Amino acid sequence: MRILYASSEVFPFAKTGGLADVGGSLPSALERLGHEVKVIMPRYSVIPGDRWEFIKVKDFTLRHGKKEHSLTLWKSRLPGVSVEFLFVSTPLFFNHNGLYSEKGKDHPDNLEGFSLFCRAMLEAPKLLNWKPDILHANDWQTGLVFAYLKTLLRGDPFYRKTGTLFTIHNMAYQGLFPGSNFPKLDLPRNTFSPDILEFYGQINFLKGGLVFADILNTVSPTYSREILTPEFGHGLEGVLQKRRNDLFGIINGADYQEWDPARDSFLPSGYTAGSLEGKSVCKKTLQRRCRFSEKDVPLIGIISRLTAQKGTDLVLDILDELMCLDIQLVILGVGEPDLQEKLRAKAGRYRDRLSVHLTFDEAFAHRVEAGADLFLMPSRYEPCGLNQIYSLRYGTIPVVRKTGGLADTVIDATPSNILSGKATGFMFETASPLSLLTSLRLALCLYKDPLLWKKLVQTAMEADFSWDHSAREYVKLYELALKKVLPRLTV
């Protein structure tokens, strides 16, 4: 089938998170099961002109907001990737320094300049004379593309058999804007209500994609019955009790040509599952790296948002009791100023054994993956997840809350599944310091049995969470999606 696959950021062209990934890899796993796929996204100022090439498709124009709109489609390809990517400019938006927002605050053009980019995705399959089977487009940044297809053109013939599939990544990020703004939409006056995109007075695109998909799905299945709750569903939680039939979830997989100890070119040694004298190497180069001792004692990595949403502060309340332990702990990450002031200030008390690093590294989160013995994952929601699944790749064993796509990758190490050596890491239930440091402490005294230690890295790194499973999965959900046209073909 033909399928349309849009997303606010794709790996590698324009990345802020797990969003990114998912763009990058499930696409190319389509193509793989014999689909034929095209991507659209914002061709944003801040993607390098030098690195891809882009081939101008075609300027067209669109009214948009009582407005006539100047936009250009351009397509480009990746080397060994059967995929097309398509990107929609306009010399009015997307022209920041980052995609959503910059020093902390919101682009005040989000809502024009994302909606003009899903009326615009509508357009180019039209410019193409491409006609999808299936509309796939991604959290709250694509999600009144929904809206525009059942509304304004609702009746046309080019999309008269198109399914529809929306995917939450992360419930969290709604993308809420003032009611008055609603003219700029261009959208009928009846659907600014409270069982369409009204929310307490707001306009809410996620809410768009919630209402007018004919399928939805989240990135994992603990995360899709989380959202029905009203801890988890940030207000929407009704909108989802309403669809629940048509709601289910997807684990995220991991793209192993990118995310392979064996052949990851950012490592200095690699290794395998049944050799695993290179992740010592990699420890080592970490350890050195770190200003640490070379010293066989637990090395502890966190790679992360440094937010409260992912435990950071939890990190914290435990941080001065873990350094009185015999350990080594490294953190990667950006996030909220108080949090990384308070890492940072750490971080000058513990040098010879915490190091933190306030930034993104790709390449330094390879080496962190691979030179760590454990990896801490204490977030208080995490809709999927990906570096945990990273981790299980490279025998780094996942310290997790029980939440979302933690509880459905990471097999906790409780007494009968270590004896049926299926545990692949360790699991906490209650958001608390406490918990996390019990947890922790129960990794930490495996570590001491070397032979059983040795037996937990290998399972995990057996794991396997590729995306040729999920985008299966994908499929099944397309047909679902399908089989929803059908009943209005026959109207």
Contents of the next structure:
Amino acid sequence: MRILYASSEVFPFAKTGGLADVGGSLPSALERLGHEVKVIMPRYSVIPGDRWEFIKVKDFTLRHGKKEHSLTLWKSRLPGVSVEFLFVSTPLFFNHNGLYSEKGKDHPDNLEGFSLFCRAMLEAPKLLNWKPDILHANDWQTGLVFAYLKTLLRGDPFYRKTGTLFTIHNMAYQGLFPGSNFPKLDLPRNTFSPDILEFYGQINFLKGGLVFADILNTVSPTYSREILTPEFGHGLEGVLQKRRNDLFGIINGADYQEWDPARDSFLPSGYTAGSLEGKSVCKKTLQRRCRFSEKDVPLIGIISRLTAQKGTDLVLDILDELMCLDIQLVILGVGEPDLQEKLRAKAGRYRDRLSVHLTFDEAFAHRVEAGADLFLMPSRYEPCGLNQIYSLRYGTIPVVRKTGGLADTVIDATPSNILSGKATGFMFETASPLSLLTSLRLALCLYKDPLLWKKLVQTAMEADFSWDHSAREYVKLYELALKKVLPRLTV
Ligand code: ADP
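With the form predicted alone in hand, show me what the form predicted together with adenosine-5'-diphosphate looks like.
Full assembly next; the chain just shown is listed first.
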């Protein structure tokens, strides 16, 4: 199959979270299965121009929002990767410091920039004369592409046989804009209605995907069920209910080329499940970096966007009690300004046990994954979550809330799971400080038993979340999408 994979962020070119990790690894896994994939994303000015070679494919123009836009299509390759990466640049958009926001404020031109990107996404294959069998787009930034395909390009012979899949990585981010902007989108007036793109008077980009894509999926089976409820559906549970027969859940894979403690170039020493000495070296190096004493106490790591979704406030709630225990805690993250501020204040108070790094640092993320003993992820909701999957591979035992992808990837250390040698982490049900603290205390108790802990670490490291299985699941969804095309061809 020929697959056009569209995402607003793709590792290593641009990343704010797990969306980029998936864009950087699923396409390669699909190519390994024999499919041909082209990835398309915006060429943001923050993507360093000298780190990769960008070859100009073509300059082109698009009339969008009553204006003529000049755009350029670029291509690039990564060493050892057969996938072709396409980029769209335009002088007016994608020229900010962050991808979508800066200092907590959304860019004022997100609507114009990402809707134009959606139009360009449909133009690029034509410029290349490369007809995709499948258009697979991700999250709100690409949601409108399905609306354009099914309205402005309806009946276009180029896309007559193209099946479409929309992947939701997070229901909370919907791309909402004031309804008065609707004329800028060049979409038929009747699509601005509550059963299509309108959401209580606003334009909702995510709905473009939810309503118009042939097949929908989200990034774990549990989250695909959760989003049908008001608690997790963020107001769109009704739309999803209508499409529940077309909605699936596929757990994200991990890119073990990037995340493998045996060959991770960011680490001072590699290690495997069979030889864990290197993990102690990583721990000591991390302790030194955090200015902690190098004693053998449980070292807990957190790498996260600092938001209520990730339960950062729950961590803050238990922090004083946690600091009374003989532990060390390192936090790497950026996020909501008030949470950052509170963490900064706590770090000042507990210098010898708490190290807070309010920055985005890929290399340090790898060092925390390897050097910590436990990884804390008390998310209120978690579509899939990748850090707990990386933690498993790094033998860094995850303590997680039982929700979404966390529930699907971690096996709780219940007495029976411990006895049968299946346990890989600790899980708690309620998003409350007390539940979190109780689960963490249990983990710290088990840490004191070196044999038991080693077994936990080794079982965790052997858990396999490589892309091969999940990529095959995606191919099944592409086949379903193509089945939906057939009746369209006969009318
Ligand atoms: P999200 O909801 O943020 O996408 P995921 O767990 O799916 O959560 O993915 C987060 C990804 O972003 C992981 O690769 C993680 O290591 C990375 N990440 C998050 N915050 C930081 C940070 N401050 N520095 C480096 N990497 C980070």
